[in-house]
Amino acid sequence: MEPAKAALIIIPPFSRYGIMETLEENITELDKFKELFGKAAEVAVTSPARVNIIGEHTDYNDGFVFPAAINRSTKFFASKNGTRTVKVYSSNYSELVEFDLEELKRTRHWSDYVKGVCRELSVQGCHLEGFDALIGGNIPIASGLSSSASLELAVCEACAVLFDLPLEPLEQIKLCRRAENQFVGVSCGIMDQFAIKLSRKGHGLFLDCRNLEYELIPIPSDELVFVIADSGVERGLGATEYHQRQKQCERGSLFFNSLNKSIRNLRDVSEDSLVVNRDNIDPVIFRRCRHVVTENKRVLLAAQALKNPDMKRFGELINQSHESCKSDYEVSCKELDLLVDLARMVPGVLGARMTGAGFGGCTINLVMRNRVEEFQQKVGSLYSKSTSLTAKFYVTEAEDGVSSRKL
């Protein structure tokens, strides 16, 4: 049996100056910017967080994913300063960093995400000048909601507006991914940047990570809502087994390529081929491959379930995804598993799974609107008693991607 193919619709990108909060809602950051730099900001960018609804660790295997932008965001305010120096203040860290555009060196610091984007813009031939910037927002750090990619897209968009750079959305997406891969040193796939840039309100984004075709699929929200539960366990991709999983997938791909040269990576492996060759593969590598192959199938089925719409089936696929992440890919942790188990005990929860790279971070839960308060109370209370940690809950809606405004 051959791997399923996806029928895709290409949705044209929207205008740079999309929907954004009023300036009054940003007044604190604007005042802080003027206090720090002695002048007003020239541009304001809102860059959302993203949650991956289903399709975990498939992106760097050229597979299928189904993320959405959510109503948590990075706020980025900037002005030219007439020099070759960039000054950036982070509200999260209460820290001001300064660096020269002529000497962009990695320092394993949060500012590397800013430097990396500046470097990639310069490499691409874009003319940059120095600028002052303030980073604000409300995305929890190291929670699996992609605060890093959100910041990268915010920096790129701000530079595009400030310096009149003719960058298409896909160029920005690829540029920001290169910044994270090559400068920061995290070998992430392209899903995060893609979802943050091109998501639309009320829709999930079905993405083929090989050819970058995508489809925006409406998410029924009259009776159901996604609730994100933050475990309080931070995860740093560089300090986890994230890269090891990538290497294990590469080993699996090489094995199947030795049998069939048309197989480029695990995206091309069928379930039948996986089963037939089970005894010929290292057991750990087999489980990693099985997760990717079956997760790709679940994403395709989930997209179809939403179109029907069959939300019960959609929830079942979310549940199956967690079990695969937990047992086959082994990227969950006891706190995430506990949150999922507790969620499934609450009436009105159709599905629950870890989301993001794993090893900590968040779960995503498909919950009936009239059960959200009960969900938060029961899961929060039992989780705290069992772990001495406090779970944070974010009731989310699918939102628009990056937007910007000249001030």
Second form
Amino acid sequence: MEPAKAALIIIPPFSRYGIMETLEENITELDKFKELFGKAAEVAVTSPARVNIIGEHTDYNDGFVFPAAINRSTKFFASKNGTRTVKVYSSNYSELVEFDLEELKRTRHWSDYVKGVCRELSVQGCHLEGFDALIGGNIPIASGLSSSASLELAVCEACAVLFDLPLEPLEQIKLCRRAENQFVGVSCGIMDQFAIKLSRKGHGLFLDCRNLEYELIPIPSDELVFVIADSGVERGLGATEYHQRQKQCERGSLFFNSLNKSIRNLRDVSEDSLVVNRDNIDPVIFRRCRHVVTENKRVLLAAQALKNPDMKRFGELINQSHESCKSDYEVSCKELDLLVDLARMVPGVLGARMTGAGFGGCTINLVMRNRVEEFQQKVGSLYSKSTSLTAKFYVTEAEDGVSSRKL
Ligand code: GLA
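Now that we've seen the form predicted alone, could you pull up the form predicted in complex with ligand GLA?
Next comes the full complex, this chain leading.
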């Protein structure tokens, strides 16, 4: 017999943000959940990936960022199990892991993201019990689209719903960042968690990482879309370079602080004082500082360009950001540079840059809708001719942040 046509079943809007979702996309995961745990899931969470539009390596310098959530997401299904044990299955890895809530130890395994959030929730005084969970979704891993932060936010939201935890969005954001910083051991900034939790469809999220004030700015999407190009070069964030860049920024900010005590970090350094002090700073540290100072300015200008709206200018700023990431901050790589160069040769591309921590992962391209196919065809074929790699393309608009529903 033919299975029931799940595509026709529509779940009423139940999420916090009123997202409608067909059952079809979740049906296999819900079946798998039942098969694994012998009962139905009680809660379903959708937690998106994020792309950073502009403002790279500025978040941990108290600066400005402008990311958005995208149409790829983590799906997280969970049910209480009445014990002190968490059982979690990853569809990506086809692996079931079990751990005790009393013994949350890092194992350098994907389950650390789940454990880390459980640990931070307990530290915060939230009463957790055991649960069964299944992780699914379609975020490419280690591509710089924040699959890890997406999973952490999904776990946090699922626990909040399952155990009725009174957690404000900002508390969840900070808690998940602590899980990443302290449990997983990557000292990331706050951009990813913020974007994943609080993004809204059709908007970019302008965030001041110092005071955490943010503004959702509409992105005109009638003619333009984002095409994310995945280089196929994987680079884990735990890699030493990310932490090394942070240390270099600290050295820079210590130097400027020694000249002026009101300078807390690179956010407070002006372009003028950077130029004046050029010869007094180590050349590498100078370039790192110049990236952060000019990138902050570009984010502010980009937000203004969007509001005008002046998309040509917006695209130019995106292009400039790439040059700065490449030459001053040195977080690009030859494959990302190639993807950017190829993109800029295609008509209808307003801007192209690497996105995320760098050293691999993806580029983001602002492309006219009617040029998307041509873009993928040209960039894709020239990229694989010049490298032994195949680029993948994800076409997206800005999407909503985390949503959940009881099943
Ligand atoms: C990673 C980190 C973010 C941010 C970016 C670089 O995605 O998780 O906090 O620092 O790199 O902009």
